[in-house]
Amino acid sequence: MKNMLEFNNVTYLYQTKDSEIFALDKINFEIKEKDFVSIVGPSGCGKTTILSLSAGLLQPSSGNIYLDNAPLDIKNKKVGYMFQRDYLFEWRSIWKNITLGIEIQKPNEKEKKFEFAENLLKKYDLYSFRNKKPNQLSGGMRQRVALIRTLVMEPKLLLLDEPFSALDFQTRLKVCDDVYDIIKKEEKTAILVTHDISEAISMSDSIIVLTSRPAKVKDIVEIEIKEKTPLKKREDNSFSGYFEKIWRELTNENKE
């Protein structure tokens, strides 16, 4: 299968008016096309700003950045965001908000794109929600709104930025189900960062675990569990084990 994503020595310094930050240190990965990988790290090691760079909102220092076997161009569509929160606008429908996108993209462009969205909506049992208003539905509900907003402009590579962070713990059980469900059945290749270890686990393919700043990669995780929801790979005999790896990783790293 072919690469979707390729960071090849890419280090990034930020600039501040007194000083520079160097936030990454030569980071090497490959995401091949329709995997989940989660990337976990220390706090403030620069995870985020791994998400910018594949999105083309920063630019690397040195290295390159190649996405669907291209040169990463900044003003490529094929990257979705999701954000920790959902910024769904609350005067808009639910409708509304999923086609935002769609209204500013080129009339021959919107008939098709309109029927998708509406399509996405009844195979993610949304549809009867579509006239509501966001502080009419749950926390859980209001994500899956915004991950079907992203999905309707048709990015190839999705980008997840702590996205389940403000749910609560069972909420975020059942939402982390429900996302993992659309991203594969839509084919997505997805990235997430997270700081719940046992979040990763249960979502991903594989797992990168950065040193701290600036960041390295300091492992990566191949997680061959092969129940198929993130809840049912959390009951596996063999999570634990994987969870004591990449602890007993990030543990030490802090200690060095």
Given for the second form:
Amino acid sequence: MKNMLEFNNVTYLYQTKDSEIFALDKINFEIKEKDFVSIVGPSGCGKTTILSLSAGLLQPSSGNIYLDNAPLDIKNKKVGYMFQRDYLFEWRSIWKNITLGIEIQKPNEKEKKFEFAENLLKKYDLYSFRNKKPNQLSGGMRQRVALIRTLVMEPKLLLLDEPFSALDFQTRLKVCDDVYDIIKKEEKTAILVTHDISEAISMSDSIIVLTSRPAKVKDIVEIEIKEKTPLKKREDNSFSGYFEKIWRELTNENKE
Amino acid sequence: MKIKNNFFEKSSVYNHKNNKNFSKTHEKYVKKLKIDKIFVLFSQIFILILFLGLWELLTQLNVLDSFFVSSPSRIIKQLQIMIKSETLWTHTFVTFYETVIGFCLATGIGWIVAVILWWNEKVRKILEPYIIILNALPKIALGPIIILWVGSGTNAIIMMCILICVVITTMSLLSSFLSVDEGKILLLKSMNANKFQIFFKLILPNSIPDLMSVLKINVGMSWVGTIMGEYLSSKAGLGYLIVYGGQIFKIDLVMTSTFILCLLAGSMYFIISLFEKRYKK
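Switch from the form predicted alone, shown above, to the form predicted in complex with its partner chain and output its structure.
Below, the chain from earlier opens the complete complex, with every other chain and molecule after it.
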């Protein structure tokens, strides 16, 4: 399968008044089409920076990023970003929220996009809520609306920045399953940034482990669990083995 | 596989209208709310009647000198005289007109300046100290300058009204614009939105509740500005009547004008509140 995203010796420095923060140090990785990849690492190591770079919101200090085998350009609108919080606009209805991207990007086939948005809502059981305001929905539903808002623009690559961290544990497992299911059904390539190792193992095809700042790629762990859903993957025998491996890599790092 | 989401639907809002079978406790609770509401309203009316009644009684009994404090009955008499001579309408209209024009211009100008300052960070940083000084300055000190520059009368009064409202409008709206969650801006940027779209899709609608409270503050402030302007230089208006009444020791005139002022300012505030409620729906 072809590469969807490629980081080639990407370095990033944050400039502040007093200092320069060396966030990423020659990051190299490739993500294949339709893969689900997680990024884990010590907190503050620059995981979100990788997403911001992939979204084109930041430009690398050096190195190259290729999206769909072409240099990354935000104007191509191939990337969808889902944030830690849902960031739904309270004054807009659910329908108006998920079609926000269409309003902003003004694509040529507007009608087609609206139709697509409507189908997504129907498919994922949110259609009856389309005229409701976000504050009438539960946290889990809001997060699914946020995902659909991202999917409406039909991005080739989905960036998920700890999208479940604001939810309570029970809802989190459920929404995790839902989101995984939606992403697989829509056949999207996805990158998930998370603190939660078990979440990463249960959702990903492979996991990129980063070192602390300046972040380097320490290891890329391929996850080979046959089960289909994140919840079932958590029950698989090999799960704890993966957990231990990644946990060790992260904690060894801290000792150095 | 269809996603089951019964789990989420349970938490949807419990609708009052769809369900009429409530427990006794709920009925009691609703009743208690009603009684509380009636009690508050009754107390409010009671205080007003008590105040007016005591005022009238004490002046009738000569405990208070009605020459200095006037009285409700004298205010009513004064009102009748003014209605007959038609001075009531002219003076009220002049002040009302000045206030409304001042209010609208100040809110409009303040809003535009806030937008410009939000749009351009450099301009915002450069102008910051000037705005702070303008805000701290007692605007009444500019009175003589205003009269010299725009002439005495209506223009000066409206100018004073604008000066008093405009800086606080700009500052409140700007802080409202700047308080928008960075993440929401990032979300729009990730959709490749330009600054124009960020403003109209996010910043502006997000600032509406703050705009409403600015409007409410400005109702009060614009009356202050107008009356102060009329104190400074005027040939008509309620402020003029108050100053004039004070100078010739006609407290009835002062009290009557103040009473009309209360009514006008109150109703203007009420209209803005209605407007706000309507928007919220």
